[in-house]
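Starting off, we have a lone chain in the form predicted alone, written out as structure tokens.
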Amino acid sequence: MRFLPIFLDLHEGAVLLVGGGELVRAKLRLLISAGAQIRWFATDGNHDMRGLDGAGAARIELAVGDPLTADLGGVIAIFCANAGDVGVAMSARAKAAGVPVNVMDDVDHSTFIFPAIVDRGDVVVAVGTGGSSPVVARRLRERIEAMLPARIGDLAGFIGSFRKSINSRIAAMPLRRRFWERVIDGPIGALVLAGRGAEAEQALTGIADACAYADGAAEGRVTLVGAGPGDPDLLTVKALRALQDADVVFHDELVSPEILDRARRDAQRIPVGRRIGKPGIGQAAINRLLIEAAKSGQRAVRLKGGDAFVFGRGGEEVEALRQAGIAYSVVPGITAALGAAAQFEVPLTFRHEALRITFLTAHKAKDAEKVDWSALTDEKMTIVVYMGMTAAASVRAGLLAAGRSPQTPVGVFARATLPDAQAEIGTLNELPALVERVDRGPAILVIGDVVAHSAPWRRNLNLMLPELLEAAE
């Protein structure tokens, strides 16, 4: 290891920066956002802020004249980007007043290089690769930032307003330690994480005896989390964390095996759902083994198909949890009808044809027969029907009776996501028919006008474009 990483302090003097054009303009962004007094010598004399943070563009100084005779009093680091030769005298003049200096792109006249950042307010991550490769820095911090949570700064801002006053009140230092990695691991830090510091304060404030919480046993909590249509690729960033983060993952039947791979390795993963034809635990039991894991210790996820709350239950298991007193979050998914949308390039809503978008279940002929198609005939709305293929028949027949014309366009949308997806489009008349000719589900059926802008349907047109044209000669 050549370069000893540390954490400059940026309000303890001012910083000199010297050079041109948006290379500058870029150090200037950084040296703005860390809170640096900047005196600026501007190389090719345009000292241009336009699009500079307006409170910290007040911070920065523009210097006149020659850098190489500039008073270095009060300096506490030189940077220079796009300098050229003055960049290097510069260099020597500072390594000569024991000033540390970075010349960009020039190893071998810093003293000090720039690490690729990774901002989240109290918490800083620096990677560098000693200058060699700034590319691979780069990557490097993009994998990162995939990985910590937004609000892991608040997180340590929080810890930090609390920690004297746990500190007075726990003496030794390793249950001083188990007490914070009790409130990083548990509710308390879940609720920070996701944007409820207030709840999480009172939580925090609520210990009345911090020695006996940090010694008593692991909290439990819950998380549901949206797996999406299929594709393990359109996994939010929270819902792999949440993941990574489980003991116990309750699934879906229908979430994949390449989605339950994300998992941590270690993780108990116990199938919960059901398939049609095939009875499940009920959704009771479901609720029950939530709580029960939670109240044991664990950090339980309840993975489900799509989003949790679109036809999914979520509902349900939030209120089970919220009644047995069981710390929750939630993590959305792509639903299957957006994830189908963005496969078949089907425009769910469309300007001047499409104001309105209709989601409703019919997993059975008698769910199809309950529902007020009165209130569906609108051209200028779109209708998304999930667990629709066993009453196909019965929404067709809904939909006719009510009024919609049956040349109303209609796409089957199977396995959407999926390598194996498959689509089939016609009329509302056909529906019934389409549905024959899918190969298996889950399925989506997509109703209105906007399917004539899906890509099948295109396709499908562009196939009969030959036959039309005979036709008409």
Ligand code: SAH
Contents of the next structure:
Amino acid sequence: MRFLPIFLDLHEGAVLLVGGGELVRAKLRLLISAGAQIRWFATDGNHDMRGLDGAGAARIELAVGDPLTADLGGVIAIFCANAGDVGVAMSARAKAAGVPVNVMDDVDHSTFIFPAIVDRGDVVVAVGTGGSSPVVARRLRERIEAMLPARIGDLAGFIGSFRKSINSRIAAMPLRRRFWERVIDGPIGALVLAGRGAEAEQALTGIADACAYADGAAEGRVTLVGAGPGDPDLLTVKALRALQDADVVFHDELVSPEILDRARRDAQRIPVGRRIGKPGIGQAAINRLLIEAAKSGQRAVRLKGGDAFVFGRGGEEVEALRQAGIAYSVVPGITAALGAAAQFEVPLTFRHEALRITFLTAHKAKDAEKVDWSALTDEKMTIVVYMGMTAAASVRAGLLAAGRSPQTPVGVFARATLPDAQAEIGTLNELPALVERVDRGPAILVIGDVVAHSAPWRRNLNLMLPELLEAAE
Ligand code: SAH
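With the form predicted alone done, generate the form predicted together with the ligand in the same format.
Full complex below, order starting with the chain above.
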């Protein structure tokens, strides 16, 4: 480590900025956001203030004269950007005067360097590479940005605002630490991170005995997480965070091993879903498991394919958790229809052509018979059928009987977003045959004119074009 990271309070004096051009304006914006008083010597004589208005601009003093002879009394630090020889001379002067100096992109003339910064209010992360590779630092910063909850700064601020009053109630240091750990890891922290600060405040001020709270068993909670259609890269940042935070993951069979791999290494993984031909443990038993896990203080994730609230029985689980008084939250996932639509380029809506979408499920022929097909005859409606493979013939019969054209384009999209994804396209009339051609589920049926915009449809047309032309000749 050549440079020690420290955080500088810029409220205590002025900083000197020497240089010109766009680089200097970027530095100005950064310094303003850190609350600095800035004395700016424009080496190119141009105090260009574009994009720097308001309160921030008021803190910039447009200095004239030679920075090399300027008064350094009360100056906290000196920054040189794009200042050429003046920067080098300024560096020598600063070093002689014992004032910290940074010359941009010039480690040799700098006594401090700028890290890449993640700025979340009270929480600031600085990444440095000793000046050797700003690009590496920036890449690292991007990763950290993605990892940190957006409201982590709020959480720090929240704790800051209660620290004095709580610390006065808990004398012993280790107990204090446990108290804050419980707040951060438990439902109160989760409320702050969810933007529900008022409720968090209520919960915290509602703790009657702070010492007992600190000493009590950890409070568990359940997070319902949508795992998306299969491709692990389609997990949301929030889903990933929940997985990495989990003590135990209750997952459906549909959730791939690649996605389960993203969970915390030592998290327990418990399959609870149905397997083809084998019944699952049942919804009531799943609800019980979730409640038990939370009650024993675990952070449980209920991981479901696609989205938990789209044919995922997430609603029932949430209801059970609510009734049991368990803290829970829901993280949305990309539902199969959207995964397939993106992969096969099926715009589910299209101006003038498809104005609404219906998601329905038809697991068995019996379910399909219960569907009111007459409500689905609008040509400008895209229909997506989940779990519809075995009921394909009934889906066709229902829609045809209701008057939808047998020529309506349909697509059967199997294992969407997975490496072995498959698309079979044709007309409504051909639907059962298309499903026959699918090697393996899961698959959705998409019915509507928009399927004619899809990539496989266009490919098919291109393949058929020579034949058609020949026939025409
Ligand atoms: N909650 C899930 C749906 C669960 S029902 C979601 O939002 O996607 C299970 C059905 O989803 C399957 O029968 C199939 O119709 C569909 N499905 C799930 N993953 C799929 C995938 N990768 N490709 C195509 N269909 C999929």
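Positions refer to the first chain, counted from 1. Quantities reported herein were computed from a predicted structural model and do not represent experimental measurements. Basically, rigid core = biggest C-alpha set you can superpose within 1.5 Å across the two forms.
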query: Val450 C-alpha relocation of at least 2 Å between the two forms, rigid core basis; finding: no
